[in-house]
Structure formats: structure tokens, C-alpha cells
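First, one chain by itself: the form predicted on its own, in C-alpha cells.
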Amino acid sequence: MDSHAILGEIPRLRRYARAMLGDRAAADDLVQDTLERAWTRFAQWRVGSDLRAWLFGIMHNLRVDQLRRPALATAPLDDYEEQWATRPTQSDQLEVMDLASALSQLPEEQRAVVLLVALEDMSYAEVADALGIPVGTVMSRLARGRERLRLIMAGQLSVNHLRVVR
């Protein structure tokens, strides 16, 4: 395995997990130990094969494992407000903004799917690869989450996060 090119796949890897999890730290430590687990497991890698997509399989695998485990109660190390990129115009940072809440409200399959293919440019292929599903399955949750992402953006959705107790 070829370092430069592992260095080379960081940004994306960086924007894939900014975009999946919205938080800056969160997004880097998530980055962090993507990189450390494909050091450790360098041999696994087969020569040949698609090294983007085998990083992305890396990080969806520990983001699931991350899903899996209970929460921990944190507290951020800084009292800091994110600072967005400057946007030309004040509605442009708008609607980035309700963008990444739309994109956050997605199930977290259809997003990982929608992200990969519109922010990281992958193919199906490469994201069938890399989250371990079927093409056919990266196409119908690409479809599910668009429509999902379309209504939520054009407010005929809003998804209600409480549950009804009875």
C-alpha cells in the first residue's frame, strides 16, 4: 500500500465524514481512526483493488459500530461556535444550513448512500463496494433518500423524531 495514496484519499474522506455526522471533531476523529485501522490492516487490502473504496468501507464500518454503542454523555473541550465558510449573500449560508438539517434527518443508510454518490462523486459500484450492499440496494436507497431529501426541502416533510407511547 502506497502511503501518498492513502494521504491523497484524507479530504475526501474529511468531507464524507463532515457532511455524514456535522460536527467538525466528531468528523475527525471518525477520519482518525479510519486511518489507523487501515494501517493496522494493511494486509487485508487486496492489491489491485479499488483503495477509495476500501477506506470508505473502513469508515462505514466504525461509523455502525459507533451507532451501535451507547451514547457518552460529552462536553465540548471548547466554548466556540462553529464558524461556517463565508457565503457571499446571507441565503446562501441559509440554504446550506437547511440543507445539512435536511441531510440530517435522513435515515442514516439513505444518507451515507446520497452523500457518497452527490458529495464524493463515487459510482454505484464503488458505493456498493464500500458499504458492503448490493448496487441494486445503493440505487433504491439513492432514490428513497432523494425523494426524501426533495419533500423535506420543499417542507411537505417533516420528520417527527418522538414516538407515540401508549
Second form
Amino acid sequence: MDSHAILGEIPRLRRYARAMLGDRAAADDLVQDTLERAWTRFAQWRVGSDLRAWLFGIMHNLRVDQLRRPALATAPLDDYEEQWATRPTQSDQLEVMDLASALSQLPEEQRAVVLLVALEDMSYAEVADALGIPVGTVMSRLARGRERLRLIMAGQLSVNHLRVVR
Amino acid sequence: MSHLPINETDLQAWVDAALPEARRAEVEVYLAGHPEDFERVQAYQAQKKALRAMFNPVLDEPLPDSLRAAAAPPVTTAAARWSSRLAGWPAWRLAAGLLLALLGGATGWLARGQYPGGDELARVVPLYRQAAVAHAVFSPDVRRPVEVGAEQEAQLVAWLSKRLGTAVKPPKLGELGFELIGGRLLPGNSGPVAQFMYQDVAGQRLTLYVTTENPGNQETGFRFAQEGPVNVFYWIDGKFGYALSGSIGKGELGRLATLVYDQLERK
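In place of the form predicted on its own, the structure of the form predicted together with its partner chain is requested.
The next block holds the full complex; its first chain is the one shown before.
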């Protein structure tokens, strides 16, 4: 692990953080925290392994820590829905939202998977590795996230902000 | 050709062009007969494109100085941690004492009566302490923990053997989870000494310090020493002195030292 290689990964880390958080300053702070943590853990990085995946994994864990700070652990209600809400036929007057705000309305877990696949061109296995989840979970979050994003964009899904207390 | 039903995973993988050719063809046959699904996956493709268009410009933004600086190894982590650990070390006190003795020797003959000369004092730096200091200096090094890496083991062995004037070979510690990452040549009390470095999957490092400077030709059993955060097992075998150092528990280090000893005995 050397600083030149790390420098080369920063633009991608920034892009992903910006897309995840929406806010430039908060995103750059997250990247900075990621780099700092990476240097304290360099001993855990194996020479020859994928530096990018490792850094994304660190960033993900930091983000999870940030989100965990509120005392009450919550999961998106979405995870508890067995079925997709049926399309509300009465509101065919489409309200198209802009992509950024639609993205911000995805549950964090789904947003991470959708963005890693779209922006980073990671394989599903690489996403699973970076996020520390099984590939099956990657696939279900990807499918849900994409569908949800599509429906929000098409104005066909009123976003449910309710969360379930675990 | 398989005839597995098309599922949601296939559709997602179609969007990402992640399907094997044969399966992709099957999915396309399916999509041709299911216009709603086709519309849906096309929307996902458009989504992916729109996300890239929206966020790719971030790649070209100039990096803030704070991030540029954070790409370099911070002085506040590894190096500082080690120097703060070293600060309380007998090794540093010894080095300071050595310096005082050298100054004393250089500035006035008065000191001669009280301190041994620099050369003599250096000779009494015990094996375990030399090894522990060498471990502390090199094992936290990110970029150059070793001079010659394990991928060039044959060269490493040939070089160190030549410089030490006798055959030296790094033992294999794989059965206890440590793999050789390389070695380097270091100055000892009166000539070159060798240091081999090992690492386990958690990134913990061990060093084996090998000297050929032992004049007494005596033998010792295992001895244990602790120098600050570094534990050391060391022993003398003929002209060879060996010291295995690491910031790991005495029990584990002892097992590793036994393994090293056994392999060196067999040669």
C-alpha cells in the first residue's frame, strides 16, 4: 500500500461518497476519515489484494458506524414488505423527480448496492465483499433499489419514511 | 442449452451485461415475449447511465488539499505510535547512554575512568536488545519493511549468506500461520547481521534476527526478554545467535521459536 496508489483511488471514493451522501462537504469528510482509517490499518492489507475494494469496504464500515450512532437500531420498512406496493393507478399524473432527490430517498442499503454497481462497475461478488454481505443479499437489494428508484422517478411511489424498530 | 426459468437475478445481470453469452440469449428471448419486463430493464439501464452522467464529473474535480494530504502516510499514526512506545524504552535510554559515553570519550579523559569506551560499550549490547530495536524499527514500515522480498527468496538467501560469510536460510513458519515477506542486512556489533521478516493474515509481523558474531562458541537454551512492546525469544548456537521478536503473546512466540529452532537444527 503506498500513497501514490491511494491517491489514485481518491477520485472514485469521492464520487461514490458524493452519490451516497449527496453533500459535497460531508462526502469529502467521509473520504478523509476513510483514508485516515486505512493508514491505521495498513497492516491488515495484503500486498497484491485489491486496494480499491479494501478502501470501499473501510468507507462502508465507517458509514455504517455513522448511521449506528442513533441509539435505536432501525431497518427500512421496505425490508419487511413481502410484496411491492401495487401501482397506484389513480395517480397517473406523473410527477417526475430529479435523480438526486430520488436517490436520497432510497434506503441506504439499497443505495449503496445500486451505486457500487452503476458507478464502480463492480461485479456482484466484489460488491458483496466490499459491503460484507452475501451475494444473494446484493442481488435482492439491487433489484429492490432499482425498482424503487424507477418508481420514485416516475412519481409512482410515495416514499415511505417509516422505519421498523428492530 | 439450459432451460432454467428466467428469474430476477438474470434480469439484473442482463442490465449489467454480466451474463454468459448463452444465458444472455435466453434472457433476450424471454424479454421479447415479456414487454413489461423489457420496459423495466430498459429503465434500469437508463438509470445506470443517468447515475454515471450525474456523478462522473466528480472524478475530474481537483482534489482538496486535505484529501491529497490524507493519501500520504500520516505521521500521527504508525511512526508516532512507535516513537511514543519507544520513548519509554530502555533501548533509547541505552542509546542516550551510549551517546553520552561517546561524548565523554571524545571530550575528556576524565570520563574514561567512569565509562567504558564507545566501542566496548557497543559490544555489550545484548542480542535480544539489538533484535528488539531492529524489529521496532523495521516491522511497522509500510513501504519497505524488507530490502529483498520473499518472491526473490533464492536471491535473498544467496545474498545474506554471502554477506554473513556462512549459509543462512529463513525457516518456514507457515504451519503456525506466518509467511516470509523478505529480509534485510543490518549492521551488528562488528559486522553484518540478517533480519528475516514474517507476516500472518492479520498483518502481524515477526522478525528473526541472525548474527554470526558470537565469539564464545557457547550454547544456550531459549531465553525470553521483553523490550517495551516487543517480546523476544533468543538463543545462541555455536557462532550463531538467533532472536525471534514480535508483539505477540509469549506462548505463541515460544511455539514459533521452537519451530525455528527445530528447523535450524535439522539443517
